Amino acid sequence: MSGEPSGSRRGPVAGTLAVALSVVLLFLGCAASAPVSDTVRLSRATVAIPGVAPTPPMGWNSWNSYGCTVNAQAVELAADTLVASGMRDAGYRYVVVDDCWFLPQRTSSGALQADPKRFPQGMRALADYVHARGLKFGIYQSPNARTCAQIAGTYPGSTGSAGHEAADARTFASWGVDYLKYDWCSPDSDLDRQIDDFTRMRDALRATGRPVVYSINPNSDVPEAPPGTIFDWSGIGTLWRTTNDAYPGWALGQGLAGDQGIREILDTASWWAARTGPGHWADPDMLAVGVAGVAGTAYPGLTPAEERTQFGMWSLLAAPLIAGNALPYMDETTWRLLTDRDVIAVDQDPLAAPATVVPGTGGKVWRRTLSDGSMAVALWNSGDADARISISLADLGLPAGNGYLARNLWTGTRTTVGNSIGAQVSAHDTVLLRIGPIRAS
C-alpha cells in the first residue's frame, strides 16, 4: 500500500475517485519466509538526514486514493483540505504524492519530467501550492531501473533512479521536495544491493544539502522475509518499512508470506518497535483508517474497532501517520478519529521511547513511557470475541504505594487505579490509556 507510511505496486490500490468517489483495491501478493532475529544493524549512525523528523512524520499519500490517475488537482484539493478540516493543525504536514506522476521517458538530458497533462504546472508550482498552505511537499521514486507500478505493468516506461541518484536528487531538491518515497519493488532481495542503493540515495540527498525526510521500503516483491522486519535500517533511511503492504482488512491469512492484515503487521510489532527513535523511525505502512475495502474479499475495509485500533496501536507504537484516505469525502467518524489530539501526543511524545509487549500478557498489553513520566498502556484484543483484559500495576512496572490517575484516550473518562487496570475489550478493539500518579493540588 505504499510509507511509505508510509509500500508495493502489485496493482493499483486505488481507482480513480474524481469519478467514481470509490476505492478499488488490487492486490498480489509476495512470498516471504520467517523472520529471524536481528544479526546485523547497518550503520553506526542513527540519523540518514540530519535536521528531521525529530518526531514520526505525520501527513497524507496519494496512493491508496488515487494510485496511477493522481493528477495536480487531487493533490491540491488534498493539501486545502489538510487546512480546511484542521489536520494540518493536528500534525499532518506532508502531502506527497506517490508513483506515476511523471512522465514514462526522461528528457534528453536525462532529467525526470511530470507528466504535463495531469500536471501541466510541474512539479515545482505544485510543491509552491502546498508550500503555501503551511505544509510540505512529498514525491515518490525507485532504487531500480522501474518504479513499482512499471514493474507492474501498470504503467508504462522505466524511469527510476538507478544511475541516475544524484541528478534525481538535485532535480527533487529544486522542486523544493521535503519528503521522498523511495520504495524497493525488485525480487533481488540481495542484502548488500540493497543497503549500496538506498545508501547511494541518502548520500544524494544530503549532498544537495535540502532537509528531506528520507522514507525507505526494503520490503516490496523481495521472495525471502522482509528486510525491514530482519535488519535494522537506522541511518540508511530516516524511516524504513517494517514488514509488507498493509491493507484495509483485519487478517489476510498469509502471516508474512504476503498480503497482511492490520492484526498480521501487530503480530510482528515486538521485532521492530525498539528499533524507533528521533530522526529514524519504524514505519509499518499507511493507516487504512478510512479507506474503502472490497467487499467479498479478505480486504473489505476496516470496522471501526479495528480503524481504533491500527490508529491507536500505530500511535503508541510512534510509527509515521500517514493517512491514505480521500481526505475531501472522510466522514465525521474518520475525521474524529484522525484528529484525536491525546492519540496523536501519545505518537508524537518526543521522548520517544520504545514500546513494549508487557511479558506474560501473550501479547494483549502493550506500554509505552512518555516524556511528562505517566504511561501508554494499550489492551489489545486480537481475537474474535469480546475479551476482559486486565494487568496488574506491578506487571507495568509501576512502583507500589502510588495513587494512580488512568484516562480512556477515546472517551476521556478518568479513573483513580488500584492495584490494577482492567477493561472489557470488543473483538479486535483496542482501549488505549494513559496512566500517571495522582498530583495532590
Ligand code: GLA
The other form holds:
Amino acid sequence: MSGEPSGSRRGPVAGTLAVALSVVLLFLGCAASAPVSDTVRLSRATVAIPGVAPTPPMGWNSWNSYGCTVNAQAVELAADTLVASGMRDAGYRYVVVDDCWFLPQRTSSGALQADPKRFPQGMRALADYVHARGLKFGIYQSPNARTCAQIAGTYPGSTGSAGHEAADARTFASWGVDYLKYDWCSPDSDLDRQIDDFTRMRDALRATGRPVVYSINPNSDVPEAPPGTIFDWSGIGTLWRTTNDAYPGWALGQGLAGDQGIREILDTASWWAARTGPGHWADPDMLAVGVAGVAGTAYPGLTPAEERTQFGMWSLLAAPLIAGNALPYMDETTWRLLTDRDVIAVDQDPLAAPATVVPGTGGKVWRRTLSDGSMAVALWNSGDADARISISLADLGLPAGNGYLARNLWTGTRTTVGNSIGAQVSAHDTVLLRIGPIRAS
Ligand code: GLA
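Starting from the form predicted alone shown above, please give the structure in the form predicted in complex with the ligand.
What follows is the whole complex; the chain from before opens it.
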C-alpha cells in the first residue's frame, strides 16, 4: 500500500488539481461565499491506518492549557481526572502530549528524546501510566525541520521528523504511542510536498504494524487559505485539521489564515462537512470549552451559550472531541457539558453520516441522519441577537403524515412535531434536537 497516494494524485486526482487551483483562487478572492469542490480528494484510500477510529476520536490534549510547560505530572493528573470524573467512561480515551515534550537535540544516533527535566521517567513510562488507566497515549511531531513552537521561536532546536520518519515512527511504536498529531509548521504550502510528507509518515506508521490514529494538520504556518479547508485529506490522515487554531472566542477577525473563533470555524463547515465518514474525520480543532481566555482580547473565553454551540455543533458535525481545558480544575458546568451523553451519542453515532446544512428561517439549521433512523437537528444562532429559528419537516427531508417527537438534548424536554419545528434561540446559542417517529408503546 506504500506510496499509494502519490500514484492516485498523478492518476485520477491529477485532473482535479486544476479545479483545486481555481477553487483556491476563488477562495482567496471572495472568502466566505466560495464553496470548496468536493472533487478535490487527495488520496484513493478512504482510511489512512486501517482499524482505528471507526467513530470520531475523543480525548484530551495538553496544548490549550499547558503549551510548552507541559510535564509528566500534568499529563498524569489529566489521565487521573479523565478516570475520576467519568470522562473516560463517557468516551474520552486519548491523552495527547502536544508540542515541546522533547529535548531540542536528538541523540548522537538521531533518536528523539524526552526532556528529562519535565519527563524524568521518559515517554514509555508515561504511556504505561496512561495505558494502566484504560486510556490511550498520543504524542506530537512535525513533518518539517521544526515543530510549530520551534518555528515560532518559543522553543529551541530543530527536531522535526523531516528525514527521520521511519525511525521516529518506530520510536513511537516502541513507546506505545496510539495517536500521532503531525503538524505542518512551515510557510511552504506546496501541495505535492505536503501530500508526500504526510503520506511518508502515514506509511511509516503503517509499517510499524501498530494501530495509530494519525491526526494531521496541513494548515499551520501556511500564509494562505488553509489546505485543510480546501482539500479532502481522507485516506492520508485519520483526521485532518480543517481550519487554523480554535481560540476561546467567538470571532477573532484574522481571516482564514489566522487564528479562529468558534463562529468563524463553523462558517466554513459547509465546505468540509461532507468529507467526514467512518475512519476519516474532518477536524475543526480542539474544544475551547472550559479553556481560560484572555480578558480584553477577541478570545476572552466562551460564554455558556458559545460553549453549547461548540460542543453541540462539533457533535452534530461528527467532529473529534478533544478537550483542551485544565481537567483537574474544571467546574461543574464544564464537566456537565463535556460528559453530556445524549450529545456525545450524536457525535459518536456509528452510521457516521455526513451532516448537511438546510435552509431554515431565522438562523442556520444543520441536520444529520443517525443509525436508529432518527435525525439530529441543530438550530444554530450565529447572530448577535436572540432569534426564532424554524424549519419545515419537508426541508428536513422527513416524510409528512407521520407523527414525530423532538427531544431537546440540553433540557430533555420532548415535544410533538407538526409540519415544522422551531425554537427561540439566544444569541450565539444552539438548540440541539433529536427527532424520531412517535412509536406506539
Ligand atoms: C499549531 C497547532 C496547535 C498546536 C501548536 C503547537 O499551532 O495548530 O494545535 O499543536 O502548533 O506548537
